[in-house]
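Next comes just one chain, in structure tokens: the form predicted on its own.
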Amino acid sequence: MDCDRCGGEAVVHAAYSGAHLCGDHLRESVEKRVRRRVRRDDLVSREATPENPQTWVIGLSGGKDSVVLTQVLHETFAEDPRIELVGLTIHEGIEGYRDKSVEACVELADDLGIRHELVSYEEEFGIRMDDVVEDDPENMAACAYCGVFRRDLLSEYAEKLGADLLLTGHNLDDEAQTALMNILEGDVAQIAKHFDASLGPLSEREESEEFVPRAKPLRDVPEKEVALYAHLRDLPAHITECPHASEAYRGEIQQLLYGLEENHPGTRHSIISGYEELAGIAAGEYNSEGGADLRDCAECGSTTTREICRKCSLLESIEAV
């Protein structure tokens, strides 16, 4: 199998486009898509200057996605004084698993010469996910607890670090799964929120003074190609699944999409394309009605739609065990 662009040995066949690519041209393709997404989502503010640079905080977990995103963005903006990258790593307290990925984060940050910050559930909340999973006071999947705590810390520390933008390494598969889950659950409000939270171009989103804007520049790249990119570049990525991963519904959606993509290449791209348009329409409708009723959490003061935010509610349940 030869590369369509140079005739060299191909390392991947992208069935959705029909392309056969060698290692060099796969790398080029991944980088091009990330940079195109940066442009399309208006991520570089026109107000950014060498004298007044933007701070982009990357949720750096040490997994393949965040490592690849950090590498590509560093190479894109290394010589651009308008952008400063900061890696933010969250240690959940999962013995063995997260320790190794933190090592990958530290190695990458050192290699690239970027600032790196590490925070933990134990220091911030007095908990470790290993213990939370064992006690399980709410009788729910580990990912449900962890997702709430992780999002809270990413948002809190992005603000503390003076971030203009918070970036995460969600790939095409991740976003297609989330889109399909929201549609199958009929959650139109969540679809609208998704657009303003991270999908829409910054110029089209409802502005919020309460939250640092988020973006997902890797979301046009399939998971397989992200993993292959990390391998080809020998990046220090910790590629293994969390021992507590148990999102049964997402797993079902993942398997469904695998089958659809195999039989109908391009399904993931079609889902995301239509979903983004639908999300934009939904966001416009909800925003015209005044949007969500936000308030300060009575416990921690963070912005929420509840009297007590979900994080504080979960922490109370955990402490009561």
Contents of the next structure:
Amino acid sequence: MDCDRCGGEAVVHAAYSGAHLCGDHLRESVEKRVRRRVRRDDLVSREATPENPQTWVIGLSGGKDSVVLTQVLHETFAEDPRIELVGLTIHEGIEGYRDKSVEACVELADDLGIRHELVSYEEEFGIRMDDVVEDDPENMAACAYCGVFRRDLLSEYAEKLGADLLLTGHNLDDEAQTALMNILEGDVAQIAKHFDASLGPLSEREESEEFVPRAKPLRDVPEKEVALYAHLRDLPAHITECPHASEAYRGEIQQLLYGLEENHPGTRHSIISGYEELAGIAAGEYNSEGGADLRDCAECGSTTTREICRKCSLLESIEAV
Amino acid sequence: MTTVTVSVAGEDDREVELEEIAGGAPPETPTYADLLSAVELSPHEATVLVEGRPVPEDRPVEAERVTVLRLIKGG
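Can you give me the structure for the form predicted together with its partner chain, which would complement the form predicted on its own we have just seen?
Below: every chain and molecule of the assembly, starting with the one above.
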């Protein structure tokens, strides 16, 4: 089977478009989709100039998604004095696993010559995920604790690093799963929040002074193509599964989507395109009602809708063990 | 019978009989997607490598030995 574009040997069949692509044309196609998403989401602000460059902080875990995102953005903006990239890596305290992926991050940042920051749950909160999983005071999945702490540190350090934008490596499969989960859970408020937090074009989002805006430029690319891109370019991605990974519901949705995609190629794309439109409408509706009531957490001062933010209440119950 | 050895990282090698997984009516040859499905994987979560090189999953199986590259969730 030959590449549709050059007749070379194909490495992938994208059933949703019918295309067969060789390694070089897959690479070109992935890069094109990321750059198109950067344009469509208006990520390069008009205020960005060589004199006033924008800082883009990338959540760099060392997994394939964030490594590919960092590589493509670096190649896109290396010669552009308006954008400065910074890699931000978070060590959750997972023995063996995260140590190796931190090495992948350091290697990539060195190769590309970009600034790299490393923060840990241990230094920031005095906890390690290995211990949290052991004690499990709230009787929750590991990812439920870890997600709260990770989001907190990503926002805090994006702010500290003077970020104009916080980017993460979510791919098409991740976003289609989240969209479907929010729909199936009937959580319209969450869908509206999703739009303002990271989905809509920057120019259409409700501006928030409290949070650095987020973006996901890899979200048009299926996970398999991201993995192939990393494999074909031999990028230093770390490829071991987290030993605590346990998102049961997401796993169920993922399997459901694989089946749907198999029988109806293009399902992930159509879920996302419809969901983004709906999310925009929901966001408009919620924002005209005045939006969420935000205040400062009584413990740490971070912005929250509660008296004490979720991170602080989780830390309290972990310390109580 | 044509046997294909499928090796998935972290798992024991599996022997798959092509005649048992025929995708379409004979004499149609099963595809690499059929091979993945025989080891309970979707083509959206795995890539078949033949001599280290990724192959499109709609291609008919020609190799006698393949390696499967599985996606790893998250970072």
